[in-house]
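Take a look at this one chain, the form predicted on its own, written out in structure tokens.
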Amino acid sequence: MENPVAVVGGAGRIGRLVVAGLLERGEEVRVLSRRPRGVQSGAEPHQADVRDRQSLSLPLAGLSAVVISVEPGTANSGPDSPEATMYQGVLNVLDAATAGGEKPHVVLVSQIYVTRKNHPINRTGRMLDMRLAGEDAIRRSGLPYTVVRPSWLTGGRGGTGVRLEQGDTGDGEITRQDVADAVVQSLYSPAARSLTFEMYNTSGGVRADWDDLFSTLTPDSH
């Protein structure tokens, strides 16, 4: 890409596991992190915080695309919330990358669930509905975007059979490798600008071509 790309939560399972994908491309990679230690040998860590917006303002300064994957906090409210990180994290995001009239490619980590409203894990801060909030402010945003929602996810090395599919309504498990490999992916297929859709693992097999795949799917309308 003509310009950096920043992984928000690029110290995480799976931020550093899409770092490495990146990398690997050849990409000039930028790592934001509360903690960026231990960061990967060529990749540029930055100690920024999406609850900070000043703390983004440097790092997500004149990119081609920014992946968010941040854990949400499991407070019902205040800073450790889903509201402080998944949905006003992700508004103060996409105000440090555009800040400069830049227009970057978006790709937000989500989940499965986010639209089952009456699910358990929706008594956590309301964590299901701030996940919803921010991938909606994400596809109101004007950017291209991709929303990738992993279901349960899994060690491993993936790799095998992956289905996407659209409407939450389905359920299984996902490796953060193949997550990973979704999400930098989508950054180079136009069949995957405007997507949101979820991730599941099936029985052996070996996984399709990722241009097939995102071009099995409808993108958002809006």
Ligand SMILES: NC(=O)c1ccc[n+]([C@@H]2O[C@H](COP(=O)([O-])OP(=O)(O)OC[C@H]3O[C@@H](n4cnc5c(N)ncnc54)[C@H](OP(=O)(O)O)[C@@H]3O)[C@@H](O)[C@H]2O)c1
Given for the second form:
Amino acid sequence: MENPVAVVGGAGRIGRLVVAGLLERGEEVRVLSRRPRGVQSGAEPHQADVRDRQSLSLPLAGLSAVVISVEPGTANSGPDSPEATMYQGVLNVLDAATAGGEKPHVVLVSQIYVTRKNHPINRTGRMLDMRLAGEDAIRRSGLPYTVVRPSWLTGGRGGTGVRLEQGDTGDGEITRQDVADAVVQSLYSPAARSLTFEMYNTSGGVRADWDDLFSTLTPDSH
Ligand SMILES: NC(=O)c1ccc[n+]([C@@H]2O[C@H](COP(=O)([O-])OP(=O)(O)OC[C@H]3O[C@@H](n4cnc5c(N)ncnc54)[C@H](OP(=O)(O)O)[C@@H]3O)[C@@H](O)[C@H]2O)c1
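Having displayed the form predicted on its own, please output the structure of the form predicted together with the ligand.
Then the entire complex follows, led off by the chain already shown.
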């Protein structure tokens, strides 16, 4: 890409895998985290907090793309709430990343269940409502975007097939590596633009080409 890619939450488990994939492709990578420890060599660490708009100004300036993979707070209200991280935090990232007139591709790591309001996860600080509000802000932003909704995360290399779905009705598991691969590939595949999709591992089968997987999906209508 012409300009750097920022990974907000890039010191986290999915974030590190995304950073590795981007570095392999020769990208200039900025990692944003409240405590940017153990950032891979070759990436540029930045201390930043999505709840603190000011802290985002420098690391999110002049980007080609920004990935958001942040663990939400779990308080019902206040600075450690999902509202502060998953909604207001997303607004802060969008604002900072476009302040200079740039139009970076935004990739959000969200989760399944976001449209299932009665799911128990939503009892923690309206976690699902806030994630959905963050997704909606990205879909409405006018920027190129991809919203990735992983199912339950697992470790390991995967090695099984991947199924992408839309409509948020499924349940299952997905490896963090598969999520990171989808995130990275979405930045290079025109077919991944304006997509919102869920991710599941299948019990067998060979992984399809990412472009082919993205091409089976329907872009969001605005
Ligand atoms: N667990 C599951 O089964 C599951 C399922 C679907 C989706 N997800 C979601 O997938 C995403 C990635 O998961 P993961 O396992 O990679 O999470 P993770 O390892 O906890 O990484 C998340 C990163 O977010 C950063 N972060 C937290 N608050 C921040 C803030 N206010 N500002 C900036 N950075 C912040 C943390 O770094 P610092 O502490 O240094 O800031 C951390 O490195 C999360 O949103 C998670 O909720 C999880």
